[in-house]
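Presented as structure tokens, the chain that follows is alone, the form predicted alone.
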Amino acid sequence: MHNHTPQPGQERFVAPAIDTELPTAVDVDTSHPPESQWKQAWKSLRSNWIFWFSAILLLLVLVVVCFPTLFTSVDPRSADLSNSLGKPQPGHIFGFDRQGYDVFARTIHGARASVIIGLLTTLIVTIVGLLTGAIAGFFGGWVDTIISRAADIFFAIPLLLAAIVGLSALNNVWPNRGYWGGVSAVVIALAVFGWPQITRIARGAVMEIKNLEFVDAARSLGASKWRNLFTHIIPNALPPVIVTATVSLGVYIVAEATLSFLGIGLPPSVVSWGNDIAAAQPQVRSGDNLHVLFFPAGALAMTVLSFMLLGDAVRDALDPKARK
């Protein structure tokens, strides 16, 4: 038998017991199911001024494009010579350009050239980007590996160098386009090369979230890898697509303006406020006359910015780090 009682210096301190309390636990309303992210961003949105502002300048952008005659009855291919350079007058609120044309009336038509572009090459590149990216971060491999190393040659080259080099040899193959022909070339000018980047995003989310419980648990109740990835992830690797591809489109109004500026956009027979701010140059290089310049240029920057807080506002209310 050994002796465990403890030798001088080894006693061992036994702190008394006191009887606490528990603190009542706090009820959890179980009556209503839990919020959805949409529906979280959504109460996010409507509390956020910066949306509001957004979105009214962008319903009046597409009052403007759907139905432009509600605006004006003056036809913006309509030119008088005599007019050439005149100062604003009833009927004719922003004056004419050097051609006599109505700068109003070509102001709110070009609105419709330069949004559809925008849109247009939105959607598209959204759709390849999201496909690729998605299919890229799901199955790894050598299929990611080749999806990957695609975008990055495409995203090394600049996208408005490379949107030039496309037109200029468009404009070889195809010389006589009309509206949709115009607004064609360039939308498939600035997809072939813009895709990258919603690819990049959207591979991120995929792989990060394919990781992840629910899908695990879709797995087990028999899911294909197909049906989990478009019913269960690419739905919720969404957010960050969504928030890029409302920024992207300001940016690709303002590709195709810079492209119809530097003679290699759309036909100078359509009007569009990259043409009109290109007939602009003389008066930028004299100095006088610039409201001419001033209200395409001005309505193309009111739609850029409008674009770009929109983006702002979304990805503050769909980035749950910004939430919180």
Second form
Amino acid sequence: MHNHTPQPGQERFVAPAIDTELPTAVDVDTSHPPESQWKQAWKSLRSNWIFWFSAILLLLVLVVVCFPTLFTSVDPRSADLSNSLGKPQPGHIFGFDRQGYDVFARTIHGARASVIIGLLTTLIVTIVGLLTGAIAGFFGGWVDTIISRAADIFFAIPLLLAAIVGLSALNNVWPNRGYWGGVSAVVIALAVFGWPQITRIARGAVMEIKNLEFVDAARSLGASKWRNLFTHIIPNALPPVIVTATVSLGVYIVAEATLSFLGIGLPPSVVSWGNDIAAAQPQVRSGDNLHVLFFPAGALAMTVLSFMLLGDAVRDALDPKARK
Amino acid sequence: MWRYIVRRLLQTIPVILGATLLIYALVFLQPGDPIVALFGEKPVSEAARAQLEAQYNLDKPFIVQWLLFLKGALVGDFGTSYSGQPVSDLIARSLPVTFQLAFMAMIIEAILGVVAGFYAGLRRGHIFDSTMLVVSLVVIAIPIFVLGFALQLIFGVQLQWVPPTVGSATTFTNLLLPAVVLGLVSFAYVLRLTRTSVIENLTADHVRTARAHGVPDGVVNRRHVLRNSLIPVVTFLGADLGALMAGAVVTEGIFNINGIGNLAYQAILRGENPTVVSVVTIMVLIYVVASLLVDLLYAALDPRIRYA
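The structure above corresponds to the form predicted alone; please give the structure of the form predicted in complex with its partner chain next.
Every component of the complex follows; first up is the chain already shown.
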């Protein structure tokens, strides 16, 4: 224990460095560089059971999307009317719908259209939104004005209504477009009106980051504007964008189902959860035959839920304040 | 403050012009002849065609059509639908219904969402918090038309507490279930948003200071935590009004309500282009006005924000 009386020449007692818990500069471990935010995020993600729960579910969905025949050998497009609205039974565990399609086979094969639309739309929206938002936030001035007003214009029309109008326009110029045509049309309609959401978030993040010290440091070391933008600013603006993108992936899957429910999304020939839910609706009016509606709707809800949970887990991992 | 309002109003002009032009192009630059569609199987005489084209401005270039539409819209004249009714009449008949529905949905989602989010945030990790998080995720994950349909089946068909469909009797009690369905998804977002910002504000310096001064917990939570947490919620609610109007397309379809969502949907299916552009223009206007109001509300909620 030290003597707490002030030493000569000292106004008041100052504890020697060795008594304080503050580490001195000498003690800082410099043998390896500090961990990147991605590595730290991964560490915190690894210990989160919600992440593993949603990741495993999504992995399962992905396998179903890529290899549906691993799970069922029944053709989702072969119907036998004598099975119409049959209850679940051995061999056909989800039963049959009104047309006599096997609901299990339809649910398995329906994953592909829904998930691909969600993934593709999110990919396009994220790339376009990130680039436009980063450029607007970084350069400011008239570039920012033009991009922001353009984003405002597309954002001002409600997404669902805009997608309906867009798809009905596409129906006229591009009728009978088959499976991939049908999928691309929905992706186009959703992406054209979906990008401003990401643009706004990316722009905000970039405007915050571009004035930080490490960007100044890079600039004073001679990094060009574009190099600074792509190697220093955009990577650091990614976390909020990734979180929004993960959550909106689920939103786009729901949007596809809603559009198909309204009869304007995917053509009826495409096996998809949205189409099956829409077709099931009239069969369940009286409260019977719930299995026709329950399984495609349940599969869709589980998938969307997994993306939402993944988004939550990623946000917690990427936000240092939320991390323990 | 006034300078800010003027600047903000000026900013909305290109948005309104751009959005209407965009939707106008999508609707009117399609192949297909609306006049042939109007006549169906019957042959169209030259005179009738010329007269109709003049009536609907179809003989003029696209940009002129759009400008004439804007000119009419400025004084509340949205032209005539292909079936011969003034579009303003159609809108005047359906807009109040949707307004009532969206207003009820917004009240429901705002009150329930803020209250549930506030208590969930205060008791982070407790059973109420976990339950609310799960409920909100499930509500977001299940498509609204499935949820709406399930509630219609339970309360309308099985329990018969409310009529399953509304039709023309748009009373408060009849619209209650559709309003709940319409507001459900946004309720989940409001809840999560409130919860997150309550958690953030609980550790803020001014909250700790207030507690250190001996202010009772309840007062601190209400006056310092809740009030600050409302700022992002208000932003969301403002932007959400537009989403609610669009969401009405689905909800009004399920419950058979003759609102603007149904009007828009039927018009799109039938190729009633004048009605489509008019309804979308109305929705854009509502969105723009709502976000303007939100920006002005900020100043009232957050004394740090002052507009120069």
